[in-house]
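Next up is one chain by itself, shown in C-alpha cells, the form predicted on its own.
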Amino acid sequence: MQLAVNIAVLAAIYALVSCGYVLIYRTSRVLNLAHGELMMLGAYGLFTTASLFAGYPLLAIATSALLALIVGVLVYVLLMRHMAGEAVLAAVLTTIALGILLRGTIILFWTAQAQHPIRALGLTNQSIAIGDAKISAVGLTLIVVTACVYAGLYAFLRYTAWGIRMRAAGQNPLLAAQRGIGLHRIYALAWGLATFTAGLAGMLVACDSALDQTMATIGLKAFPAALVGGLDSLLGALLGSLIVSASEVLIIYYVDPLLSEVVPFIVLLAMLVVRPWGLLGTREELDRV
C-alpha cells in the first residue's frame, strides 16, 4: 500500500510538470528545456511572497501562482517570440540558454542555500494514515492539484474559445492565422499556463521537502514522463508520468535508490527503441519535429 501512495504522488508531481511540455509544445512546436528552472522559480517566488505576506498563506500562495502565469508570459514576450519562424533547433538551445540563466540568476537572489516555504507560510505537513500506509498533506493536496489541473485543462481546450484556438493554432498555424487567430496570443497563453502549473508543482515539492537547487532535476525527470506518453497528449503525459514513476519507485524500492536518477531515461529509451511517437502521441507530431 505504502508503494502505490509513493507512485501516486510521484506521479502527480511528474504530471503536473510534464503537462506543461505538452501544452507548449502541441501549441507551438518549441521544447522547452528550461521547464525545469521556471518550475523552481515559481518555488522561490513561494518563498518570497511568503515572507512578504506572512500570516496570510492563501495570499501568498496565490500572487506566488499568479507570478508564475506572469513570467511564463514575458518569457515568450520577451525571448521566444523572437525565435518564431527560426529553425526548432534555435528555440531549443534558446530555452537552454534561459535555463541558464535562471539558474545562475536565484542563486544570485536567494544564494544556493537550502529554504523551506512551507515554515514561511507558518503551515504544517502533517502526515495522514492510509489503510496501513501514510502520505503527507501536501502529497495529499499534490494529488488533488493535479487531478484538477487536469480536468481544467480538459475543459478549458474542449470548451473554451481561447482553448479552442489554441487547439487550432497547435493543428495548422497558417490556417489557423488566415481565420484571424492571433499566433503570438495563443504562444503566450501557452508558456503562461505551462509555467503556472510547473510553479504549482514546484511550490508544493518544496513545501513538501525543501527548496534548493536541485529542484530543476525533477523538471528535467518529467520530461521523459511527457515523451512516454506522447508530446502532443496531456492524457499520454499522464500515462506517460504513471509508468515512469512506477519504474523508479519500484526501482528504488527493490534495486538500489542510486538508480532513481537515471530509471526515468532509461524508460524513455526502451520506449523510443518501440513507439518513438509515445504511447499516445501522434506519428505525423513526431515526423514534422
Second form
Amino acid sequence: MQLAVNIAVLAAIYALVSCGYVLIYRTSRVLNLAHGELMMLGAYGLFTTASLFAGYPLLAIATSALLALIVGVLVYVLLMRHMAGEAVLAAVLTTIALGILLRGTIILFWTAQAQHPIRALGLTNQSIAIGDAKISAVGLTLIVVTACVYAGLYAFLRYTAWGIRMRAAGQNPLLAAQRGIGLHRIYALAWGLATFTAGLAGMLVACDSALDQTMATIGLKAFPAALVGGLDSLLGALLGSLIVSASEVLIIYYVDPLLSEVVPFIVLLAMLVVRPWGLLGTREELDRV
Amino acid sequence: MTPPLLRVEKLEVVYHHVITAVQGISLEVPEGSIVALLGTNGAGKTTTLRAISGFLGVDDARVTEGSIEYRGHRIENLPPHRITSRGITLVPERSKVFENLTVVENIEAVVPRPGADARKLAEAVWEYFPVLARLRDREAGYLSGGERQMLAIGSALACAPELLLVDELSQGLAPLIVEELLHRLQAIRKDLGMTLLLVEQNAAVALDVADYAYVMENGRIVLDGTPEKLRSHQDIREFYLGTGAGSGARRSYRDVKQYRRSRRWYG
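Form predicted together with its partner chain structure, per the form predicted on its own context:
Let's see the whole complex now, leading with the same chain.
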C-alpha cells in the first residue's frame, strides 16, 4: 500500500514536469532541456516571495506561480524567438546553455545551501494516514494539482479557440500562419504554460522535501517519462510518468536505493531501442528531429 | 479611375540569393473580379502567390525588386498572419488542412480578419459546403481529396478574406469536382463580394470563370488579356488548351521544336 502511494506521488511529480516538455515539443518541435532549471527557478521564486509576503502563504504561492508564467514567456520572447527559422538543433543547444546559465545564476543569488520554503511560508507538512500507508499533505496536494493541470490542459487544447490554434500551429505552422494565427504568440503561450506547470512542480517538490541544486535532476528524470509516452502526447506523458515512477519505486524497494537516479534512464534507453517514437507518440513526428 | 485592389509592380523574386524565379512581373487585380494566372510547372506562378501572401522567407527567397500594393499599401514585407488579417487569404496547393484536427476544429482554428463575425462566417461555410457540415467531427486526415479541397476553401473563407488566392484548385481532383468547386466559388464570390486570384496549370478550367488572365513562362508574363482573346490565341490553343489547329488531340510538350520556337518569341 505504501508502495502504491509512493508511486502515485512520484508519478504526479514526473507528470507535472513532463507535460511542459510535451507542450513545448508538440507546439514548436523544440526539446526544452532547461526545463529542470526553470522548475528549480520556480521553487526559488517561491522561497523569495515567501519571505517577501511573510504571513500570506497563498499570496506568496500565487505570485511565484505568476512569475513562473512570465519567466516562460520572457524566455521565448528574449531568447527562443530568435531561433525561429534556424535548425532545431540550434534551438535545443540554446536551451542547454540557458539551463547551465540558470544553474550558475541561482547559486549566485540564493547560495548552494539547502532551503526550506515550507518553513518560510509558515506551513507544516503533516502526514495523513490512508489505511496502513502514509502520505504527506504536500504529496496529496501534488496529486490533486497534477490532476487539475492535466484536466485543464486537456480542456484548453480541445475546447478553446487558442488551444485549437496551438494544436494547429504544432501540426502545420505554415498553414497556421496563412490562417491568420500569429506563431510567436502561440509559442510564447506554450513556453509560458510549460514554465508555469514546471514552476508549480518545483514549488511543491521543494515544499515536500528541501530545495537545493539537485532539483534540476528531477526535471531531467521527468524527461524519460515524457519520451516513453511519446513527446507529443499528454496522455502519453501521464502513462510514461506512471511507468517510470513505478519502476523507480519498485527497484528502490526490492533492489537498491542507490539505483534511483539511474532507473528512469534505463527505461528511456530500453524504450528508445524498442519503440523510439514512444507509446502514444506519432511515428512520423520523430523522424523529423 | 479607382486603383485596383491588388497591384504587383515589376516584382522580382530571388531564391537563395542566386536563382531568379520571378523576373519583373506586373499585374493588377481589380476589386470584385476573377483573375487567373496561368502557366506550366516552374513558370513562377506559385512563387508569385507566395510573395503576395508573405511566404517567401521559409524557402530562403526574397523580393529583390518591385512592389506589391494592396489597397494602396505596400505589403511585401509583412509577416503572413498580418497579410491574412489585412484581408488576403491563400488556399495553398499542398497540405491544405490541419490533418489531425477535426473538420470543425479546422474552421475554429482560424483567426478571422479584425471586425469580422467569426460565428457568422462559420455558419456560412456550413451552408456553402453541406458535406462538411455532415462530417463536422471527422478528422480532416480522413477526408477525400474533394472534401479536403472544400475544407481548405471553407477555412480560408472563415478568415473573412476580401481577396482569395487559390493555388492549383484542379490539382489531383476529378474534372467534375473541379467544375463544381469553381462554380461554387463563383457563387460565394458574388454573395460575399470577394475578389479571386486563381493560379492554374489547367487553362481550360480557369478561362471558363476568369474575367482576365495572365500567362507566365520562365518567370515573366508573356501574354495577358480577356479569356476570349486568349482562347483565340494560337499558342494558348496549342500549349494550354490542346485544341491547336489541325491536330485535334492535345499536343505534348515533348514536341520540342514547336515549344522552343515559342520560347524564343516570348524569351
